[in-house]
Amino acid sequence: MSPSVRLQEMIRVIRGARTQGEERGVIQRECAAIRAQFRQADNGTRSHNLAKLLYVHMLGYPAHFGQMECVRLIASPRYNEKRVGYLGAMMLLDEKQDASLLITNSIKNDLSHSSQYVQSLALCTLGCMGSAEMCRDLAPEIDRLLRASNSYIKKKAALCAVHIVRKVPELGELFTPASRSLLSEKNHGVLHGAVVLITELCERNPETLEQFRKAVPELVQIMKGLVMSGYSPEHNVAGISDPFLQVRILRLLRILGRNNETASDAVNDLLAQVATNTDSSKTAGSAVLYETVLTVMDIKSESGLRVLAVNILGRFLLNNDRNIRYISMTSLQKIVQTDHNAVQRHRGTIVDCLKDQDASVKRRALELSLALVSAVNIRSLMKELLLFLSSCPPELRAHTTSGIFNAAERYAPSQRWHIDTILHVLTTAGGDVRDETVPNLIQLITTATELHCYTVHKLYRALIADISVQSLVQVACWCIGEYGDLLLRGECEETEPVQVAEDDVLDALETVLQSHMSSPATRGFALTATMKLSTRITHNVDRIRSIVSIYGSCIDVELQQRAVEYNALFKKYDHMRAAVLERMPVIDKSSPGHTNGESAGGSIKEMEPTKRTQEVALPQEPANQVCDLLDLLGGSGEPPQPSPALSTTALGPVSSTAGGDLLDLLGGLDVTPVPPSVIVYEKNGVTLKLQTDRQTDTGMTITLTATNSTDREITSLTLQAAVPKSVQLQMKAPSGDVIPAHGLGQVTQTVLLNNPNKVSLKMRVRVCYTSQDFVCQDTVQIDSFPSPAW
């Protein structure tokens, strides 16, 4: 191929290349020839060579060496060279290139050129790649061209002004007067550019927005003219008169009418007219109607108009175009909270979209269906959602199960229906449910006391049928352990009675323990259920003892610890076994010990006889704040102790919990006022008092005072404190670390707290000291403070 080959010939040779290597070879030879000709003097082929280089650039090959040639061609007086030069500048240059600054003067000169086509080239280039510096330099020229008499130039200048406003927003005031006058133009291209420019100005400057609200009647008249005008070949698109301009005007009216009653009232009649007179069978009409709907929903429109907008979106749901269905459901999702009843009318169509083959449409239909669930339609809509769950794609199962659980919790018509729905979900997609599903379902079952027999029978049958769904197996094991006596009794009015033998129940639990499909958490549930059955059956206690003893040497530490503790109950504490393993009370979901999640080991610890924790019960404390305090100090070998003063005088009885979150026996006790100074720790002759003093609205100073009533001094005293994450804590240096004997002295330490969110305050204090060569370390949890406190 010769260096002087024409552009068309070069394209033909490149397309005829059989391999990538052959194509690269052709392009490298041509680029070398182009470079050589660029170095020569003006030979009349510069524009021809740059055009070929631009094609090479379009194929993805480097063409940066042609940037300076673009600058030279732009400065040329010949139009054909200037045209290729400007095209090359738009493709090869950007505002980050230094070469772009070299064309500023050429653009300024061309903006004043006598030919409208040369002016157009300069405007297009500035509007495409003009930097902030170029925009500042050339903005007055653009403002001048906006006032020109030539419609072709005004259209280009308006679009160029849009680019300048985006680059340098403070220049918007310069174009405001000219853009207002452009609305009186008859040329659709100028009108379109003016509306885009005004929209940009209004979005960036509130003062300009107020100015252009006076132009709403003028915009309404332009829009009415477009809607009611007859056929115009120049602007007609699928039977719609200039839909591009209509969409732009509607978008501007939406901005002008937002949060403004006067502008909204002026637009209401127009929107109703557009909604009723626009044909939605073609894409152009659908685009105009969709923009109309967005405008209706965004301004202060009448209620009837909003219903009309929802009905338009309902018609979109029946469209064969999936894109239109998708944007329809996206819009309905935004307005379902404010216009719930209007959207409910299209529930059947929305549910049908769950069967769509397109994954995006299916996801949107699912989200909208979940948002439409109410107490009135919970039964019928839940049937559709459960049917969808059985066949939905794997990536949607987690979202579907979560939505069904939330809807059932909010609108369940009865507890039995609620339990049946959750069990159905666990059976269908148990592997995709959230972690907190198990404790939440257990809490629901404990509150439904009249359904215990029905639930345990149903879960036992589910356990026999399939043990692969871990969440379902965990709940089933828990229920069998708690209500095994009801299962063995075989009397159930709610369901068909089934006679179950003790050996059958133990066989089922032993199968779970030995299955390779069972997770460590599931085995923990099964082992605890087996242990609890030792107080609910009469003939197989020895078999249970044998099962439990086997796991005393299990490789899983959690399971081994449980087995060892349960063996200790059989041997050393057999007289306490019946009391420890008695049926759990009804769980209050709002109690401090309850959390919506599993424990760190993935299971709910029902009992740990060797580890008992005393906590002060508070009414209705958020569970997450209690959980935040549990790990703040970390590493303590002892559980926190309650403040003696608080537990006896301030808060009454102390709740004693053994193990995990589900054994909160006395949650919800009333808190009574406490004195200004309280004793929070009293042990081994050491007394720790707490005093509070509020300094600001969110800041508080706490003083901890330690005294010693023994006949020997206490040494190496250290105090550590922890508070919830949202509270800032600063501990000052203590007055000392030795407490004199016989109460002859004291050690004080000041703690500064900042509680910007004013959350309910809790604190854990670790006390460490040496008494008679014996190191003592205790942790006390303070759940109530003397006034003043939050």
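Just so we're clear, the structure is a prediction, and the values are computed from it rather than from any experiment. C-alpha atoms forming the largest set that superposes within 1.5 Å between two forms make up the rigid core. Numbering follows the first chain given and starts at 1. Compared with the form predicted in complex with the partner chain:
- Pro62 is not among the residues whose C-alpha shifts by 2 Å or more between these two forms once the rigid core is aligned; its shift stays under 2 Å.
- Core-superposed comparison between these two forms: the C-alpha position of Leu744 differs by no less than 2 Å.
- With a cut-off of 2 Å and the rigid core superposed, Leu191 has a Cα displacement that falls short of the cut-off between these two forms.
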Contents of the next structure:
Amino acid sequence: MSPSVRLQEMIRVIRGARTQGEERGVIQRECAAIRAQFRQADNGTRSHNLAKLLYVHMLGYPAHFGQMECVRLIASPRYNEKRVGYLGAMMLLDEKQDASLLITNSIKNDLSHSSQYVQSLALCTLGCMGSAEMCRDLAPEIDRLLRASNSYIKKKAALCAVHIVRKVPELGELFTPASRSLLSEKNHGVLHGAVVLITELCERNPETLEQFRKAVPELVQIMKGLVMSGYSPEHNVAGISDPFLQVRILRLLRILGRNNETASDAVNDLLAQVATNTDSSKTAGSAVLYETVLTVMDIKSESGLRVLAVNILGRFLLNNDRNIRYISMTSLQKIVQTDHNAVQRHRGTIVDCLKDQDASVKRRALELSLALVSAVNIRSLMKELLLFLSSCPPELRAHTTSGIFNAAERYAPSQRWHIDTILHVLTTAGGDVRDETVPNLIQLITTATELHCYTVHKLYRALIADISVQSLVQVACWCIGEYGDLLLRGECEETEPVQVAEDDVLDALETVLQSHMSSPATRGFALTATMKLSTRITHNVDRIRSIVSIYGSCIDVELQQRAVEYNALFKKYDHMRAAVLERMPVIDKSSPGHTNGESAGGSIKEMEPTKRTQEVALPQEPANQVCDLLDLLGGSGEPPQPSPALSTTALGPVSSTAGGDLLDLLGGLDVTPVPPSVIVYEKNGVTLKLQTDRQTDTGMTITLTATNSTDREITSLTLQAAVPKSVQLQMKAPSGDVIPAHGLGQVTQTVLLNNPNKVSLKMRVRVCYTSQDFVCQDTVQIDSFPSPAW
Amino acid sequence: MGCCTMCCFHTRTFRKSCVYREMSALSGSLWTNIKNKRCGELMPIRQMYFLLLLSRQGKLRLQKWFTPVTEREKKVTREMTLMVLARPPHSCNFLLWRDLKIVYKRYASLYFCCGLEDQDNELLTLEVLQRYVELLDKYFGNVCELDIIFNFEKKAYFILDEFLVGGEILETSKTAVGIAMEEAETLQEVTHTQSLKCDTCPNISICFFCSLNRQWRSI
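Rather than the form predicted on its own that you just supplied, could I have the structure of the form predicted in complex with the partner chain?
To see the whole picture, the full complex is given below, headed by that same chain.
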């Protein structure tokens, strides 16, 4: 019985197993048999046993005991055993296994074998799993094969060289001369391999890139030949002659033409030709056209060609095939910044894609729509986005809400529209919004003074409808507390008048307080709102008093503290109550809550403890307690500070804007704002501080200061910075690169950040310096920036 | 020139300027770690990371990894396979999974999935998958899933190795791949059935040149 039937027999048995346990049993028996066979001497069945083991491995069972067998089989003189051995090596022996080094010698021998099929096995294996050491050892062999062998081996050697270059970029220089000569090959396989190799070399080494720019005319010729050639049965795919090679050549031309006028000029004609002549009814043609469009966009092409490319993308957008629509939106996303108007023309189609069934297409359409929002189309586009939000898949909701908020903030045509939009989002998807939405919305509401009445009516109605969405409930409580008198007055120009009784309002707030759905922060909001109403309503003050006293013994410490303080306000300081609880002044948008994207300090709870610790330092008087209350009221409406640790300095300016008159009443807090600087790196005596000089909506200027507290000076100081993709970074020249010792001097460097998209700003700084003859290099991540000096 | 996808340093003083990629929410994910390991090379890697063939129940029929990955990390792709299998018919063939683009296509009862770097041309990858299926079809004659299951080690992988190496296309001509397969198969048949010694050259059983002339003599 030929052993290979046993493999198929084994597969059949495994497939026939009815339960997982049965399958495991079969596999365990087989593995035991295989192990026993491996231990025996060579009996001609080794390759079949290894094949069985590979099947078992593919099912997910451990197969590491086959690794040495792979090594032995590779060294065997028989072709079929070598073949299975190499297959086993590719599946079981990746570079992380120690045994992989053992096959280096076998591969070396096989690379010089007389049979090209054995050579090809070795090349294939090296090209798939060769580790860096193996690559270094065998690179000269590969180079030899690249030059002097038949085309079957040459193409494999080329791709093997690609793998080597990826693993060990320094070896690229070794392959450069050979790859140049490969471009004149006629065999498509070799040509393809050569183009891939040259692409890799050019991407890694700018000098090589310069060298290969001279090859642009040759590449253009080859490409022209492919495009204009007639039908070739060997390479034809749906009417396109060898689309794989065409795409690779286009990609190489893109790399060569980037940032280079001459190279770009040379390919202009070719790109126009390809763009017009390629038939895109099938995927192959579309793939070539797609690559052409990407190339046109990337190199310095003439404007007519760019227009042609955008039109092609527009045509793709109308295609029935979802894949093509997807990739056209991907490319439009890349060019929406530079060719904004061109993409705007297709806005209608893009918005229609929001309604597509497919999740991938929806995602792309969403991102592109958000990028297309402008002052002109904000109203119509927002309508579509809100419609999308109500039916969008859950994984896209958070992204949608934050995108909508950003867009609304930048282009809101009126405050009422802005508030309406945010409320709509909160009611539809309130669970998926970011934490800072609540303070931002509150701040927005306070600035829209004429809309207070309208807002509070709307929020009240939303509150009595549903109290499960925490963000909405928090905002509603705050507004009711603040503008309760407007609510109770009953009349409002903008909405139909509704009679709201004091009891109803208090019922609503109590429901929020008692509901198990409310989070602790929400209950804090509700309690404070109830308290504020004590000065705004006339009849039910006793009810408020009783609510407040009940919560004086609440288990939640935060609520308890508030309730106790409010009680005190009722009892001992009743004369101050009206003044303390009066309407809040308009809050300034002082801190960069948006651009940082940090939710630190978003909820009251986080704010309160830090503010309270500041208060401990103040003189112990009744004024102390009132200051706490001031902070309570101020804290619930504050925009978030970048990090709690900096609330020291932030406290000063904040207190001066909010309730400044009260401070004067109490003798004033004497806090002078100091330009805050954060220490971002401290090691080996080198300290790096970061200070924000200036901040606008779309950018900031920061200064990095380096000081040295060691005995010897620090030399060769370099600072490098990295920021997220859409942020632009400009580093000014540093003041020097030597930091004197003992803190006697410092090195400063200014960095300008431009953040037009208002993404969350993060920065990574790499510090390199030489200290006492040691070269040190460290990376620091900065997630939050201090607020600028006032 | 050239951009590092992960390691992020954008500065005048850096010779090879790179572009920072926003830290993905799954920054602890295994796939980001794999890319970070390559980060030392500072360059973009445009390649296929893996090619998997899955049955409709999610069983693996063929797996080819073009990057070193531990067994545990391979198991992470289970999540991806569930995503792919859950896709409704006629949907887009591309999806995003942990910074990778997944291009998949369903042929009868098999799903062919490719994991790509973000820069790659997805439409071309669809063509690559199509070409691989055509090669299998030509070789087996009306290939079906069972053919691939029972002949994985002899045929499916070898055809793949003649078509893709290191994640890149090796041969763009269908006929050339077919010819290479046939010749290698002949060599394999010859050496499998008997131990053979060739008259003209001392290499036992591997001299293909001689096998063409059929100067065999059994031991």
